[in-house]
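The chain that follows stands alone, in the form predicted alone, written as structure tokens.
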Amino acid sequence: MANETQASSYYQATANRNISTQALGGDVAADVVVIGAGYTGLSAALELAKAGFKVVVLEAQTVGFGASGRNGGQICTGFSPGQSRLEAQLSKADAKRCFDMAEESKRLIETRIAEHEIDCDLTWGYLHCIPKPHQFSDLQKWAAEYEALGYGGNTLLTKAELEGKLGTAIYHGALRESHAGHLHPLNYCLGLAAAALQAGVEIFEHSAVIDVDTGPSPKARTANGTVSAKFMVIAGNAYLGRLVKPLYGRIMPVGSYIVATEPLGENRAKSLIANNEAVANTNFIVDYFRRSADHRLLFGGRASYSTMEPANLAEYMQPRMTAVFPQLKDVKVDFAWGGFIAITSNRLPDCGRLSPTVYYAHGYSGQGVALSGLYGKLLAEAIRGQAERFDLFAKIKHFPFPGGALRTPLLVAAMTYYRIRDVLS
């Protein structure tokens, strides 16, 4: 399994808040019980508490233990498969509404950071880099699609122009977004938790839910207590496991890995990424990287469907990093960690109701830093009786992943196919 501690995480080592709450003990009543103290659950809890609801959050480990505290920190635009996948299921007008809400998710991040004084190194600017020359036409189509959606501030960069921004020659051009970027994901999550606590939310850490009643009167049971509520929000994402049987096959946990170098010094860090953008290549199995506030390089990728973490993550990831930046072969890796993100079969987030009182959202497919906060807000809107926006996303159809003994082998085979495709494209 991917590393289930954060002892080697750069984010844990540089956390600037200490959120520590007790475990649930005894029976508690609430208006809403939320399962999971990541971005989705905390976002929903914060919105509901501000509206006067009594909210209890149950977290199996600690705040931000899952993907919300482990991810690459990259704030992306839209949805992983692009607009065409949305337009295949919704009208073009409704697909545009979905894109506009995805853009709202970025503004929501900015608003919450400002309102709650969350120190999380928010930085705007994003480079999508192509590994092969012929892919420049794909960037042109991508830029044209953004223009048609009214999303401006994007620039196409030639290979020569890109080499003036990155300290590598392996890419052949890029699309630069000025309205996507990066942040310190765990500090952002801890900031949301602090805001939720201040708003009156009760958060119980080390309170794994072992059984749920998803009927008209929802109930969540832990080893040491229960929470009875009028509504339930299920926000466990890749860490939900088999707790809620109807949701098990709808998402797949995917391992993703990140390393952080030793501090490089400001000048050397700038020589790698001159303007401090977030960077990713355009392969199906992406490499992504960025600078940290203390002048390290954070380099991630190498997604795995097997759920088996390599024995030595630093040795596993370092060749990927030095293939992009050969000048870092002498650099020490200080931190290496992994965790799960959740994907859906069509790479669009999955949300809906299990009953009139039980809501869920998960499966952000690599774009959860922004989208999970939006979906948390939409969950809160729906519980408050304003479900139009939530219901638009709930209309999207999702096919379950194959189950049983073939589930993981089939996806490992699929990953091998996409690795070959990336090489040969």
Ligand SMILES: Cc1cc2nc3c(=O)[nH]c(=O)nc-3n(C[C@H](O)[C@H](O)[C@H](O)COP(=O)(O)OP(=O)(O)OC[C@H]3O[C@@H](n4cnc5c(N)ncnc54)[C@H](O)[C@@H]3O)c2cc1C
Second form
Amino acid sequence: MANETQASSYYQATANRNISTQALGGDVAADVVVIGAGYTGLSAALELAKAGFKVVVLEAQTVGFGASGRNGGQICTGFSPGQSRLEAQLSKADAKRCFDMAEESKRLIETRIAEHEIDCDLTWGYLHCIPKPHQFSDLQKWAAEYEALGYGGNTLLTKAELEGKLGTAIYHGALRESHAGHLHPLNYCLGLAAAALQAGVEIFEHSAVIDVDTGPSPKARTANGTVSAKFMVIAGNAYLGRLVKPLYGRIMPVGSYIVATEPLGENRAKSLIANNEAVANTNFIVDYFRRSADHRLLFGGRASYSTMEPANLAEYMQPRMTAVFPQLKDVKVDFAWGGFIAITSNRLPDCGRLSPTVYYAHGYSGQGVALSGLYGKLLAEAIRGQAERFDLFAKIKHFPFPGGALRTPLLVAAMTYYRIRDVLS
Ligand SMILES: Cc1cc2nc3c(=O)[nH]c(=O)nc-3n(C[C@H](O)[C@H](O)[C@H](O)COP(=O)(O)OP(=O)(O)OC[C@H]3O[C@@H](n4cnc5c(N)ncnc54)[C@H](O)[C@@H]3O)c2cc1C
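Pass me the form predicted in complex with this ligand as well; I've looked at the form predicted alone already.
Complete assembly follows, chain above in first position.
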């Protein structure tokens, strides 16, 4: 896969890494072996260790190497395809329980940051901006839907009201959420890892699992050792590749890219996003951006289905950024990086069991900053014998993506359709 390093990431350059780990060497026994040290794996590990389980986490690279250390940092509400997709599969009451749990996922971030004193620039406030005037009625429906779900405190802004709040005139209105927001994703992930270590979890970095036994006595093997456990949690998400065959077709890796400008100074940064919200447009192929704590603009978007990173990422992304903020034409881009988002065919997260002792969760479809922490918690609940909440999500049906030669071309065709729809709608 492309994106094997994070060397050019702004997050790496500003990481608060105060953990120390080693690689697995030899054979270890545990109650639970977790594959992957992103939010999902670390959240499950932390909860299980707090409940008295002996937990070992195996990470192929370093903590936060995957999407959890590369993402846009945007803490979103609900589920990527919207509530109706849940209601199409579950009863209205169960779909509402899912929404309530998605709300819980945001509170979980807040409480974990407070409890473990994680320094990761958590900021609340989110603007969803419409590129076309006629989409204002979509925002009104969205606000009403949130209200009906008991999630209030959101404000509709007309184009005129948006003036002064964003340094661009290209949007025709916005929905402002007060309880969605943004954070430094890698520092949040590193903070979770530090909390997990403190709770007694053993984390082995540079310990890629190369073989798994997903039978009743699960085992994960690396080049230099083996972990035998009573339970296994597979949390490799888009970076898992083909390690676990039954999971391969359930998600598709989609490349997303971010640039960080040079520091702009506080006033100039404020002239772009006055109230420091996270911002995204409402297109299917979304542009997302926010300010960093050191007054840069972090601008993400695009989508690539080939798993090949574009040759010059900064040049690839800059026109997208200057289409929104033409005043940044001459600003230097200091960092450009990408990562893989795991999407499912219906864009709802996917979780379940491969056997009574082997669990997985993945495919948050671009909304995993909050949801992955929740799913980690639900994985832990299920392993502790309280599977009711996990099973509600496990009930959701997903159609696997085709394998072989058809896999990528079909996705490209689907996404081309959505791109055209964004332009025409
Ligand atoms: C560029 C980008 C922007 C995004 N922006 C946002 C956003 O703004 N808001 C939002 O909500 N979501 C966003 N997402 C999605 C979000 O980051 C993910 O949903 C979330 O981080 C998933 O966490 P995870 O722990 O499941 O997976 P990951 O963070 O990907 O962790 C998986 C880990 O498993 C490890 N692993 C894989 N295979 C093995 C193996 N064989 N052995 C050992 N370890 C292995 C990997 O190295 C990796 O560290 C974005 C994603 C990307 C890539």
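Numbering follows the first chain given and starts at 1. Only the largest set of C-alpha atoms that superpose within 1.5 Å between the two forms is called the rigid core. Everything numeric in this text was worked out from a predicted model, so none of it was measured.
- Once both forms are fitted on their rigid core, the CA atom of residue 19 lies 2 Å or more apart between these two forms.
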